[in-house]
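One chain follows as structure tokens, the form predicted alone.
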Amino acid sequence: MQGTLGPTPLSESEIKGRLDELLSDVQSASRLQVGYPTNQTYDYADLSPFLDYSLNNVGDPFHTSNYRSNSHRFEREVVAHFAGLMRIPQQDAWGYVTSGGTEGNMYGLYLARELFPNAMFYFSEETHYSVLKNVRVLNARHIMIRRQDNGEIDYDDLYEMIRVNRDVPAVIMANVGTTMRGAVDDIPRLRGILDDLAVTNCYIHADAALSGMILPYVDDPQPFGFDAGIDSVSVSGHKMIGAPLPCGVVLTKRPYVERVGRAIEYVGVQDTTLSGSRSAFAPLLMWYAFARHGDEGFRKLVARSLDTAEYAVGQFNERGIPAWRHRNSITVVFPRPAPEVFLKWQMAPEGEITHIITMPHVTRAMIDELVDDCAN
């Protein structure tokens, strides 16, 4: 078919004519895009140079490599800085920029599997749908454990699950803002239930995709970091931060990483991560967002998000929607409108439920349009 890839190469005009075809796709789903937890507000023109090098933060960032085209340093900074957010020293802590969400979940259920090899892995059934195949892959035993209604994991069958199991190690995955319900899982009740079975021998790992980048923002927030309890964690990049491409952060302790790393003498480096080549540009985007907007105008951007969400709930309700949301959540859940309505705004799906998520590029005149086209 003409204009595919083949055995000769495209002409100009053909490039040209399938990326401005993409392009057009790709601006008119971004218009009307409010289902999925994507910041679509941001400007990285500065960063637009390094795109002309051939930049990779293989290894450790935190030991000097062989390849020196690199942003390790950025990339320190960036880990610092979340170490602050997450609540822990910065001298304790130890991580590195992803490829997103589920390569920091993965890497921090890695971390708990080499610490205690015969463990059990429990999650609840509201878990992000990667933890599983994460769990497989790490051919590691695991229960999944019920969840309550309102999106937090099931406490009781919890506790009743690491009794029945407690003579070997206990890891618990725990939601910091669930993907559909936006939960917090109670994380000093998690550590509750290890210390009252007498279970030592365990690993909390938090995944915080998303409310990782609002908790700590908040005048009261759920307990959501080390202090609370977590032995590691994983945030997203792309989602509050915003981001041209998928990219997040894991945080943990540093004494864990100690018993993985190995050097590589190939790279002149510590191989501590999952992947050997890395994205040095992903530590750029998020490096300058910090740079740009600071603590004070994440603080601002996310306290809009909840304003716009809590509006969002009203307007619902004043149409006789059924809406809610959880405390210091930005996810709206309400009963899924007609198919037309679903697939114009792009919404997430959970059986006779679906949400919308008002990351900042979501706006009032967005919602009173997605409400009115849910009550007609």
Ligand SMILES: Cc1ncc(COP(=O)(O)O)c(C=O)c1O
Given for the second form:
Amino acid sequence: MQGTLGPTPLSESEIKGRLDELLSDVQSASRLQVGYPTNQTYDYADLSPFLDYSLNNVGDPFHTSNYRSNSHRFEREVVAHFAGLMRIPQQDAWGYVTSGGTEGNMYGLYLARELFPNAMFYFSEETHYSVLKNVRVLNARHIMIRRQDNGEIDYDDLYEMIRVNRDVPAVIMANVGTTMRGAVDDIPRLRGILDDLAVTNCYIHADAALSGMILPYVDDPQPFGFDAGIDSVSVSGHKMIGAPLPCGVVLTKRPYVERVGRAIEYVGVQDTTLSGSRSAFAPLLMWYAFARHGDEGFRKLVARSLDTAEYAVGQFNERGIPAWRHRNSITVVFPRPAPEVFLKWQMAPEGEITHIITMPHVTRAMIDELVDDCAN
Ligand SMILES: Cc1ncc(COP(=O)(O)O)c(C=O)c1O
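Switch from the form predicted alone to the form predicted in complex with the ligand and give that structure.
Okay, now the whole complex, with that chain kicking things off.
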């Protein structure tokens, strides 16, 4: 293909041609992006000067680093802000900006394994695929729990599995908004199961990839935070906040992290994070989004997305398509449409169902066009 990489540099026109082609593909794909939860309404142009510098947030954002071109101070602010959203006093919280939800989940499960090396890990079959991979990487013993039809974990199955393994610590991966159905596991009920069975060596990690930026902004949220009994939580940054590159945040309790940190002389940092070199740009993106929107702005953005979700359910139902969604969820579930409709709108499949996720860039006009496509 003209303009592919080889031993000699490409010409100006070849480089421009290749980039223009990709840009045009991306532009047309993002116009019809309704199947995956990436908010596309943002403008980070103010941050472009930072692209000229080799920034690197290597190490613990709460410690010093020999590598001074970093944005640790912005990262600490992002973590502090999330502490408020996740209902834990700032002085008790520790966290860092990750490369996305998967790393945040990995971190939570890693901490749990360090605290309870012989624990059994439990998660529902509705859980994001990254979790099974994570427990495999950790070589942790695990049991997959059945899910209910609505996507929540099957509490009876969980109870029974923990009961027969009462002699080992329990680590539960709770879903705070499942990928496919937006279901939220009942965290107080999970705690209740552990209490009932007197399993005191236990840990709950919450995967709040998308809903971690929704539930803090609604009037009547399902329990989701540290006040509900979680020990750590992972939230994606490129989902509801919106970012041109994948990112996220993981938050946990400060004393847990003191168990895993090691001082590294070479970079003069405390090594508490999973990655060594880490993006310094991602914390800037998240900081900038919060600085621009404020919590009030996000509350409005979330309210609008919920409103669009409700509109979508109504429009589908009016045309005889049995769409539904959970309370406080912007994930609208409905039967998988014809392949050409499915491809056009970049939907995510699971057997006979699919979903749309009404992120802030999804308009009522897009819903009308989609419902028309599905009904015809
Ligand atoms: C519930 C849930 N958890 C984890 C992830 C993984 O997040 P990421 O893609 O940011 O690694 C996703 C991604 O869609 C998700 O929906």
